[in-house]
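As structure tokens, one chain now follows by itself in the form predicted alone.
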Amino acid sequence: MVETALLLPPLLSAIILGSLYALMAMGLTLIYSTIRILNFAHGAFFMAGAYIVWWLNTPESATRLFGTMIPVSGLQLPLFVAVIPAVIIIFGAGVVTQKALILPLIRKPNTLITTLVATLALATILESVATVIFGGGRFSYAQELVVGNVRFGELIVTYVEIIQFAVAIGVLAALYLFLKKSRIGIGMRAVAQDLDAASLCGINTQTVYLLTFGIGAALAALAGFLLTNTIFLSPSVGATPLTIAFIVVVFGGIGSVPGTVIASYVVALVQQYVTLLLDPSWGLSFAFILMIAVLIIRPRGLFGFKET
């Protein structure tokens, strides 16, 4: 029988991990609810954001590009400074992707399938580019985000985990206020609810599409920075986070912001306790099982809405 003391650390880890899952999955939710496409390049933006931070943070003598030791960066910016240009760059990449790749496909037949294939192709290309530039090896940041931990009774929490949780919750709260209070956020919600009515009200839907895709990509980049602080960085590092993000948005209801948040914590909780009671290799499998079980009972997910 599992002791009560052993059940608390996974609960704490699930709260922290669930916040990061919500940050990652929220980009997918915003893009689908507003533009009605599934962005399979989300994991590639996750990877690209993490690589940009690594590049800006790594000393010049260790910046390996194209399989050699080429002095390119040498900036060695602190991690919290390096993440700012990384998020801005990936935001811009998201806007360009929407303008150049998604927009021409939106008004064509079978939009969902064609955009899905297009973003999958983009993800494959970006992963190949990262492999060519940085090689297929694994990297870690030149410096740690922060060192140390704090103890709460029997629980030990690292400062990195505290920062991951605080940043994720802070960004999600800021995003909520942005969607509720700002003119752009209200426009995004209006387009998500009724595209035709929003257009008649004078909302520039093309601008909303561009900003939504950019914000979604930026959220992926930020999640990439936060999550890769505790794992190695490689060109394929975005694959598992992308899988989990899709499980979360389908489980919570595609396009539902509250569903995404709730599902993120549920999936993280299931993974942590399955890891404790069975084996770490079962964590992702049980997340899939949970998603399938919910879809059998409620095909739209927990908070999903009917398509009109």
Given for the second form:
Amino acid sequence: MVETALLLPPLLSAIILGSLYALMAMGLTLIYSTIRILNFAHGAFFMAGAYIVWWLNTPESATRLFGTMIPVSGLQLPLFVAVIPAVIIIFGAGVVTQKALILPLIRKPNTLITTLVATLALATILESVATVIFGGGRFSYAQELVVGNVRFGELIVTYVEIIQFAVAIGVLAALYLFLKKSRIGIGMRAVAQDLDAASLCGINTQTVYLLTFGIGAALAALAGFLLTNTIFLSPSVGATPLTIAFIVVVFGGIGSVPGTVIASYVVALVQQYVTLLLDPSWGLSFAFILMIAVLIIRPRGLFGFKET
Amino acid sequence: MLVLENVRSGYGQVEVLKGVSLEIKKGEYAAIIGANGHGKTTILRTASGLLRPSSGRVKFDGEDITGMPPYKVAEKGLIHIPEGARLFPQMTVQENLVAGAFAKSSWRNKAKNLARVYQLFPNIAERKNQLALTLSGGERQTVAIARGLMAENVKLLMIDEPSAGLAPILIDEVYEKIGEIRKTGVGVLVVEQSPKRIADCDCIYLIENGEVRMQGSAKEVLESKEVMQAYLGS
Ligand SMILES: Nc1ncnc2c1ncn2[C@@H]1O[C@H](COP(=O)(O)OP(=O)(O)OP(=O)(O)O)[C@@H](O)[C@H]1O
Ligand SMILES: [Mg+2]
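Structure of the form predicted in complex with the partner chain (previous: the form predicted alone):
Entire complex below, previous chain first.
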């Protein structure tokens, strides 16, 4: 039997990890609910954001470990500074993707499938580009984001984890306010709920699409940066987060913002406890099994709306 | 104000409008009537830019707006209230109204326009925090009209079947409100099935098979043999 004291650390990890999953998955949810496409390049934006931070942050001296072929900017920006240009660049990459890749495919037949294949292709290309530039090795940042930890009795929480949690929650809260109150946010929700009615309200739906894709990609990049403070960075680092984000999004009810948040924590909890009680390698599989079980009973997920 | 010249339009390969011409003058009260499926909605969708005509011109306020995207048409002051109200179901009444003020020029004045709209429709002010999907049919129609009026500088309001699915007493109310809107100098074009609601229109168009079968004053059109035939027993 597992002692109750042992059950607490996974709960804490699940809360931190769940917040990061929610941040990652929210980008997919926004893009699906507004543009009605599934973005398989989401994991690649996650990866690319982290590499840009790494490139801006890593000192040249550190690359000697990897040989001389690995490029770094030499700017040595602190991590929390480097993340800003990284997120902005990936926002721009998202806008360009919508304009150059999605827009030509949308409003033609089979949009869901064609955009799925196109974003999958984009993901593969970005992964190859990362491999060509940085090699296939596993990197980590030259410094910790912040050093230290706090103790709550038996529990130890690192400052890095606290920052991961706080930034994820803070950004999600800001996003909520943005969607609720701002002009563009209201436009995004209007487009998501009724495209024709939205355009009759004077909403430029093309612009809303561009911004939505940009914001979705930026969220992935931010999640990529936050998570790679505690996991290794590699060209394929986005694959698992992408899978998890899809589980979360489908499980929570595709397109549902509250569903995405709740499902993120459920998946993280399942993963953490399965890791503790069984084996780490089972964590994700059990999350999948749970999702499938829920979908059999409730095909539109926990909070999904009926398609109208 | 709104002019359609020989407009052909439809969906994909299906041509619905087969050369429609009509003209609605500034501040006029006009109506489009006709049986189901003959292209009334298609006329409004083509005027507001949701559909691009395959030939012909659409002009508004002296400007050629053929093929202009709907958001730009709305900014010009040509507002289309779609059939079935089409509110944003997961938004509150007030959020729906605010969405109607999306254009930058409207957004600046949204507080003022909200107050104006709530004054015109006090019954929806009480429901401003209610989700649109929970409204009754009459309330939904009212909010749709109010949302259209949140745009700055509305010149012509095109309302597609404001009375559809409503009890007669609610229809009276909706048309009373339309009367009040007209008093502010805004032109109104309604699509209407019921002849008695539009007896005071300046001009009525009877649409049949995607063409203007007849046009003229309310008296001329409503008392004509064609309309009598079309609506007798229906
Ligand atoms: N999205 C669409 N795709 C294909 N055909 C359509 C579409 N919408 C309407 N139609 C067809 O176009 C024709 C005209 O439709 P329209 O909606 O303009 O008629 P209407 O006069 O407004 O009818 P109602 O009184 O029932 O509202 C109909 O035959 C209809 O089936
Ligand atoms: Mg119609």
